[in-house]
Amino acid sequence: MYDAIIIGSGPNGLAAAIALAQKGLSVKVFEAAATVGGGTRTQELTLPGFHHDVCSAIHPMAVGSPFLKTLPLEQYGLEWIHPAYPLAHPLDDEPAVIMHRSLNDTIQELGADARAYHALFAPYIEHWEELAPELLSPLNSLPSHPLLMSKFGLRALRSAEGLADTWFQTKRAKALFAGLAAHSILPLDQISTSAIGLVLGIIGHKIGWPLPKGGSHKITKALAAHFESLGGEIETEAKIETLRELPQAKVILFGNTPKQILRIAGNQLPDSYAHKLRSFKYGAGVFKIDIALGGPIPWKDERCGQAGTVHLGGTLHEIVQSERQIGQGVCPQKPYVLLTQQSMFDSSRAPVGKHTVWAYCHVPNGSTQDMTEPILRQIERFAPGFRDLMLDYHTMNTSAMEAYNPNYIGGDINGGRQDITQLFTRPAGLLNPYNIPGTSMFICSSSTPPGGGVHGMCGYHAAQAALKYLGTKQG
C-alpha cells in the first residue's frame, strides 16, 4: 500500500508529489504519456533541430511560486533565460509598448499615462513576497495581510475594459493592459478580468516573463527528478481508467478535470459532489500554431525583437472585439495573438541563424475552424515579410490540444472557466475546494484554486488538504 497516489505528472501533480514525498509518505505518480509534463513538453513539431513548446512557454508564474521557489531545481538543470524586455506589444503607425522589467521604465513608455501605471502597479510590486501567498491559495481562511489584499481586490474584481478605460487616458497604457488582461481568456468586459491583468503586470515587473533553457520540459523534468530523489515512484504509459486499475492507497489525487474524474471515479463520488462536477463550466479554447523560421521576425518595430512575448491585437477595443465574438461562439478574424520568439535568446530552440515561433489564438470551446490565416495576418501586420521566412509550420486546434493533453476539454488551457463563480471556488464551491467529500480522494489540478498556471499552488494546496486528512486518520 502506497500512502499516496497522484494521477497525471503535470506541474500541479509533481508539486503536490514533492510536497508529500518531504513528509516521508510513500508516493506514486501515474502518467498517461511516454513522458512526464502534463502542459509542460518539449518537442520538434516542425523541422529537425527546431524544439518547440507544445503548450506554455514562458514561465513567470513559475518563478514567482511560493512552493516552487523553494525547491532546488536548478540542481536537475533547470535554468531561466531573462529576454531583454518581458513583452512587447506593437501598434499601429506608432512605437510598440514595451514593458521594461524597471517599472520605471516602463512609464517612460505611456506619456500622460506615467504616473496612473506607476499608481497602479507600485503598491502591489513592492509587497508582491506578501501578496502572492494570498493570491495563490483557496479562500478557506483570512488573509494574513487584509489592506493590501483589500486594496487589490477593489482594482481587481472590476472589468478589464472598465478599469482600462476610467483608468488611462491614452491608446498606449489601455492597450498594454487590454493584451495582459486578455490572457484570462474570457470577454474583457467580465468582472475579474482585470486580476489576471494585474497579475502579470506586478509579476513582470519585479520577477520577469522568464523561459527555461531548452524548453519547458525541463521544468517537470527537474520536478520529476527531485520526487524521485525524495524516493517517490513515477510510471509513465500508464492510462488510468477507473479507479480498479491502481494499487492500494491511503488518499488518491487527482491532476484531471472535473469531466475525467467522474469517468474515473464514477459511482465512487456522493450523487451531490458528483451533480456540483457534472455543472463545472469550461472556458474558451486555443488555436495553436508553431513555425519553423529561416530567420528573425521582421518586426517593424525592432525593439520587438528583444521581448520573450508580444501581444498582437492592437487598441483595447480591438481586443475587447475579438474575446467579445469568442464569448459569443465566433472565430474572430483579427484574433488577438499571443506570440513567443524563444530562440531569440535560447540558441538550443533552433539550427544556426534560423528560428522558432509559438503563437496562439482564442477561439470558442471545441472550435474546429483553422484560425492559421487570421494569426498569420495579424503577425504580418505587425512583421512585413514574416511569410517569406516560413521553412515549416504545425498547427493543433482545439481538438488536437485535447488528444494531446486530455484536461484541455475542449481546448481549454486553464482547466475550466476562470469567471467569478469559478475562479476562487472552483470546481464545486466547497470551503476545502481539494477534498472530494466523505472519500478519500482529492483534486490537485488546475481546476482548483488558484486555476491554470505553471506555478504548481494546486498540487501545493492539494497535498496539504491531504496531509491534514491522513494526519486526522493516522491520529
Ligand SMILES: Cc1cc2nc3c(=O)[nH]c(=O)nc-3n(C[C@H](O)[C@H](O)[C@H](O)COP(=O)(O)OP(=O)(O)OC[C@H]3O[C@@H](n4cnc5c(N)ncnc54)[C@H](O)[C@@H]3O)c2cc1C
Second form
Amino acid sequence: MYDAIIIGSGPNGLAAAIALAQKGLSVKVFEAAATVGGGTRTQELTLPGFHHDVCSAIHPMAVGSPFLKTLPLEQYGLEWIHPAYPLAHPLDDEPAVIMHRSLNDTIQELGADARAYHALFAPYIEHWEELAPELLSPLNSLPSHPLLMSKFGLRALRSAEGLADTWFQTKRAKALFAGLAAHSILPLDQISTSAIGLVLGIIGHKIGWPLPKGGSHKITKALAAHFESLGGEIETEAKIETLRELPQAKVILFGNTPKQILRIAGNQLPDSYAHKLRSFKYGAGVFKIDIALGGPIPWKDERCGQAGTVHLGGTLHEIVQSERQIGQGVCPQKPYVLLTQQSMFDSSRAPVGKHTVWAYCHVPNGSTQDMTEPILRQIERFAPGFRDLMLDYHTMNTSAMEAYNPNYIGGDINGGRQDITQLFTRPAGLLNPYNIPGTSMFICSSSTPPGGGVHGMCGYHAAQAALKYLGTKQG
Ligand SMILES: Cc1cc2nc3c(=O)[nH]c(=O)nc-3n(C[C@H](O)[C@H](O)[C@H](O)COP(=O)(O)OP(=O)(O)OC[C@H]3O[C@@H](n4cnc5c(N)ncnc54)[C@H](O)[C@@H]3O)c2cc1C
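Can you return the structure of this protein in the form predicted in complex with this ligand rather than the form predicted on its own?
Below is the entire complex, every chain and molecule, led by the chain shown above.
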C-alpha cells in the first residue's frame, strides 16, 4: 500500500510527487509513455543530431515558480540559458520591436509609448515576488496583498484588444502586447486576455524567458531524479485505464484532464461532480512544426536572431483577427505564430552550423487542417529565403498532439480553456479545485489553477490539499 499514487509524470505530476515525498510519504507515479515528462520532452524529430522540444520550449514560469525554485534541480543537470533578448516581434517595413530583459531598454523601442509601457509594467515587476504566489494560487484564500492584487486585477480583467488599443498609441507597443496576450489561446476581445499578456511581460522583464540547456526534457528529468532521491517510485509504459489497475493507496492524484478522469474513475465520482466534469470546456488546439535548418534563420531584422522567442503575427489588428477566426472555428491563413530558435543559444541542440526551429500556431479544437504553408509564409514574410535553408521538417496536428499526450484533448495544450469562467476554479467551479469532493482523489494537472505552463504549481497545490486530507484522517 502506498500513501499516494499519481497518474502522469508531467511537471505537475512530478511536482505533486515531490511535495508529498518531502513529507515522508510513500509515493508512486504511473506514466503512460516510455519516459517521464509530459509536455517537456526533447526528441530527434527530424534528422539525427537535431534535438527538438516536442512541446514546451521556453520556461519563464518554471524559473519563476514559487515551488520549483525551492528544489535543487541544478544538482540533477538543469541549467538555464538566457538568450540576449527574451522576445522579438518583427513588423513589416520597420525594425522589429525587441522586448529586452531591461524595462528601460525596452521602452527605447517604443517611441511615444515609452511612458505608457513603463507605467503598465513597472509596478508589478517591482512587486513580482509578492504577486507571483497570489497569481499562481487558487482563489480559496484572501490575498495577502489586496491593494496590489486589485490594481493588477483591474488591468488583467480587461480584453487584450481593449487594453492595447486604449493604453498605447503606437503600432509597435500594440503589436508587442497583442503577441504576449495571444499566449492565452483565446480571442483577444475576451475579458481577462490581458492577464496572460501582463504576466508574460512582467516575468520577461523580471526573470527573462530562458530555455534549459539540452532541451526541455532536462526539467522533468531533474524533477524525476530528485523525486527518486526522496524515495519515490516511477513506473513508465503504464497507461492507467481504470482505478482497478492501481495498487492500494491512501490518496490518488490525477495528472490528467476531466475527460480522462471521467473514463478512469468512472462511477466512483460523485454524480454532481461527474456532471460538472462533463461540462468542462476545452480550448483551441495547436498545429506544430519542427524544422532542421542548414543555417540560422535569415531574419530581415538581424536582431531577431538574438531573441529566444519570435512572435510572427504582425500588427494588433492582424493578431486579433487571427485569434478571432480560431474562436469562430476557422483556421487562419495569416496565423499568429510562436517561434523559438533554441540552437542559436544552445549548441547541443543541432550539428555545428545547423539549427533547430520550433513553431506553432493556434487552430480550432480538433482541427486536422495542415497549417505548414500558412506558418512557413509567416516565417518567410519576416525572413525571406528561410525555405531554402530547410533540410527536413516534422509536423503535428491536433490528433497527433493528442496521440502523443492523452492530456492534449483536441490539441488543447493547456488542459482546458483558460477563460474567465474556468481560470480560477477549474475544473468543476469549486473554490477548492483540487479535491474530488467526498473521495480520497485529487486532481493535480494543468486542468486546475493556475492552469497551463511548466510551473508545477497545480501539482504543488494539489499535494497540499492531499496532505491536509491525510492530516484530517489521521487526526
Ligand atoms: C506545443 C506546445 C508548446 C508549449 N509551450 C510551452 C512553453 O514554451 N512553456 C510552457 O511553460 N509551457 C508550454 N506548453 C504547455 C506545457 O507543456 C503544459 O502546460 C504542461 O506540460 C502541463 O503539465 P501537466 O503536468 O499538467 O501535464 P502534461 O505535461 O501534459 O503531463 C501529463 C502526463 O500524463 C501522462 N498520462 C496521461 N494519461 C495517462 C494515463 N491514463 N496513465 C498514465 N499516464 C498518463 C501523459 O503521458 C503525460 O506524460 C506547451 C505545450 C505544447 C503542447
